Structures are given as structure tokens and as C-alpha cells.
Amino acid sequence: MSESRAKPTLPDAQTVTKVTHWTDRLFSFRVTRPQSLRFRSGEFVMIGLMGDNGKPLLRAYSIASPSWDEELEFYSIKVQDGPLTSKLQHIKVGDEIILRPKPVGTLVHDALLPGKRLYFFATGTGIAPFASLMREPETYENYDEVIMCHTCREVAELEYGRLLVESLADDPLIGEFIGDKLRYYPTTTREDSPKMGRITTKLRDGSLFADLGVPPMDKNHDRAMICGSIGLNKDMKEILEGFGLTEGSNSIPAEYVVEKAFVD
């Protein structure tokens, strides 16, 4: 008798369609999308599995796929003793996860005032909402230049973002919107790579602007979105406000926004 057919259906269940393990600490997966789900690129939802006590175990995960995608993509760390990720990292195609279809978040275009250049600042799996926004046509309709800054400890941890960025120029759906507007600025903090160092250091010493050949940040033209650890968020707020930028929200748009709900 097949046990797979006897599994009870989870509440708000969605079926896993693809799983990719990038390193021993990072994996991504795709699931079916509820027909009723509408979200803005950059938002997050609560997803998870049933816990051992029979209650849903849910965490906030940014949706890495754009709003127009027929499926949903997520990018996750693996924590061996983590209540959720210790189990989530073992999911396979055909398994089910719980998804609460109530998207929210601050990393959306509506929370920023119009500008010319948009920076995405991410550490680790914080690139997930920007994986969504980099595939959103509105991003390139709103800005002349989009700069994806991604910092990880090791080169292999950049692979998810690097492959995505490299694929977009030739993407049949989004490539024509992007043109030459998207730039990629990866750095590592532990393993040797072409660009070493924390993104906060490179902003403070000006090397990021020198490397990219762009002027220092200006509140009249530059906009920014931040997603990473609590420490990064705090440091980045201080740096951006030093350039004169003000934090915005869905209700009061400004020059930069931070995703506070994301756990890196």
C-alpha cells in the first residue's frame, strides 16, 4: 500500500515542484501558487510545515519569484537545529508545505519616492525579495539604473544570485525591460574573491561608488532597499541617513526602505 496517497492534506497546502541545494547551508524551492494569491514583488508570506505537536510551524519568507510568475519561489538557509529549517531543508518534489496567502512587506516600489538609481543591499538569503524585484518590469520602468549589491561569506553562497542576474538579460519575458540597466556588485567577507569586504565598509570608504563609476548617494536621485541581518539593517540605516536619505513605508514613501520581518 502506498503511504504517499494516505498523507493528510495540510491547511493552505501547496505542492513542491522543484528543489535546488546550492551549498550545505543554502537551498531554494518552488511551489504551486494559490489561484487567489495576489502580491507585489518584494513582499513576504508565512510558510512552513506541521510541527511535531500537530500545530503549524510558520516563518516569514520573502517570495523570490516575481508577481507575474505562475509558481512561487523561496530561498532559505539550513539550520540543523532550527525548528523549521531543520525539517524544511529535506523537502522533495511532490511534498506539501503550508502557505498563508497574506502577503505583506516594505520592500515594494510603492514605499519609495520616484528616483533615477535604485540600490538593492542584501546579505545571505536577504537577496530573495530582490530576486523578485529584479524580475519585475516596473523596476526598470521606474529607474534608469538598478544596482544589486550582495554580500556573503563565501563565493559559493553568491551562486544563486549570480546565475539569476546573468540569466536575466536573455530572459524572453523580462530581458527587453532590463537592457543594460541592471548591474551586479557581489562581495565576500571570508573567502577570497574579486571584491572583498562588507558592503557597509565599501559605502563608508566610497570604494563602492568608485568601483561602479557612480557619484556618492544623493537623496534627490538615489533610492535603496535593504534586506539582511538585524546588524546590517541598523548599520545601513545609519549610513544611508548620513547621505541624507529618509526611511519610507507603504503609507509614507521616502528614499529608502528596510525589511524588518526577514530573518537572515
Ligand code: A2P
Contents of the next structure:
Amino acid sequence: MSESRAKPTLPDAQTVTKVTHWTDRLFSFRVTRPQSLRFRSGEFVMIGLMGDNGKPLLRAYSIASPSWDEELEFYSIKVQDGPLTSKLQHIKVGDEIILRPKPVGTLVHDALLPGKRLYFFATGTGIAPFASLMREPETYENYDEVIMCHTCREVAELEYGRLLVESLADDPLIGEFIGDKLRYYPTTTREDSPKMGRITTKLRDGSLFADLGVPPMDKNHDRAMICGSIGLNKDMKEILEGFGLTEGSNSIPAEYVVEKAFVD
Ligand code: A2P
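Could the form predicted together with the ligand be given as well, to go with the form predicted alone?
Below is the whole assembly, all chains and molecules, this chain first.
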């Protein structure tokens, strides 16, 4: 049996190096990184597989690994009749995926004005860009406090984020940047857990701030990044604008930025 790796057969092919199944609806995987690929933590790329018709079937995926990582990590939902994820969920170590090396996105530090406290608001697989940003030294150089809020239907869906957050304090590369700056606020909506309820409810009734012991959001000090469903993003925009924050972009940085968690 030959030990040599097969030559890539796909355009922009990258090789899968690790696959982890978290629930029957969620999995993460790592792939080799093209040597020329530079990206800012929080950005997304198009990835996919070759379709049955011989054409690439691509979707936008946030890169879940930080910009300094040798490999690329992605976190995905499994949709049984989804054109891409029905196939992608079966990838194994050594398989190839297509990765278009053109990173873009607004969940980047460049799109925010300087501040003291940075909130990450995610639902479901929307935690992916924050899995990248939580491992980015710049996050902790720029802010005194970083608060990762993640809401899922069930406890098991929090696991990917929870294990990542728990591993970071002792991480040999990023741990010293983090110190005690990173706080984690997980909630569930359809299964009992220590904190129950939608994050939007907790922002509106102030229980998020009471639980964390921080003042209500204000545009002078607080910054936010949002990544979730269209409904979450819309509701969060309204809430944050109610606190006086305005939406930023790469060209006009401001107090918050938002992006859809893409694959459904
Ligand atoms: P809920 O269970 O109350 O719908 P999904 O799996 O549908 O993407 O949802 C992921 C999480 O996001 C769920 O906990 C869900 O709560 C929550 N969610 C969905 N829509 C909103 C919204 N508009 N505002 C706040 N949370 C939301």
C-alpha cells in the first residue's frame, strides 16, 4: 500500500485533516490551508464539493480558526436534504473539499471603532466567526473585556463553543493574551440549562447586564458583533440601535457589525 498522498483532483482542493461530529445536526472539520491564503479573523470563504453535474457546489462558511492557524476550521449544520451539507457531513480525513481563497466579511476588527468591551452575539452555527476571533490576539489587545453570548435550542448544541472557551485560558499560544478578559454567557431556549431564554429577551429586560455585573450597553464603550439567523440579526440591530450604537462596515467603522450565519 502506498503512503504517498493522492494528487489533488479538484480545483482549489484542500485536504480534510479532522472531522468532529457534535450532534446529529452539527459537525466541525479542519482542512489544509492554501499557503497563499491570508485572511482577517472573522471573515468567510466559499467552500464546497463537486456536484453531481460536475459543477462546484459552494456555500459561504465563516472560517472558525484564527488567522495565525496553520489549518482552517469550519463549523457546520447538517441538513439532511440540503444540497451541500447532506454530502459534506460525510467527509472523512483525507477527503478533498473545494475552497475558493477569497476571504471577505464584516465581522472584523477593522469595522469597529475603538472601545472597551466587545460583545459577540451568536446563535447556532453563528459562533463560527467568533471561534476565530476568540483565538485572535488582537481581540484582547483592543478590549478590556470580551463577552461571548451564545444561544442554542439545546445544551448539546453549545458544546463546540463551550469546549473552545474552556480550552482557551490554558492555551499555550493565546492564553496569555486572554488572561481574565474572556467571559462566556451561554443560554438555551428549548432545553433546561442554567441560563434559559433568547439573548434578545435578556438584553431587553436587562438581565444580561445584571447577570454579568456590567452597565447597560452604551455607544462610548461597548462594541458588538452579531452572527445568527436573519430574525436574530434584525432583532439585534433594533436593540443595539436602541442603545445608541450604529452599524459599521469595512469602509466606515462604527459601534456594531452584523453577518448572517450562512448555511441553512
Ligand atoms: P428559539 O428556540 O426561541 O427559536 P435556530 O436553530 O432556529 O437557528 O435557532 C438557534 C437559536 O436562536 C435558538 O435558541 C432560537 O430560539 C434563537 N433565535 C431564533 N430566532 C431568534 C430571534 N429572532 N431572536 C433571538 N433569538 C432567536
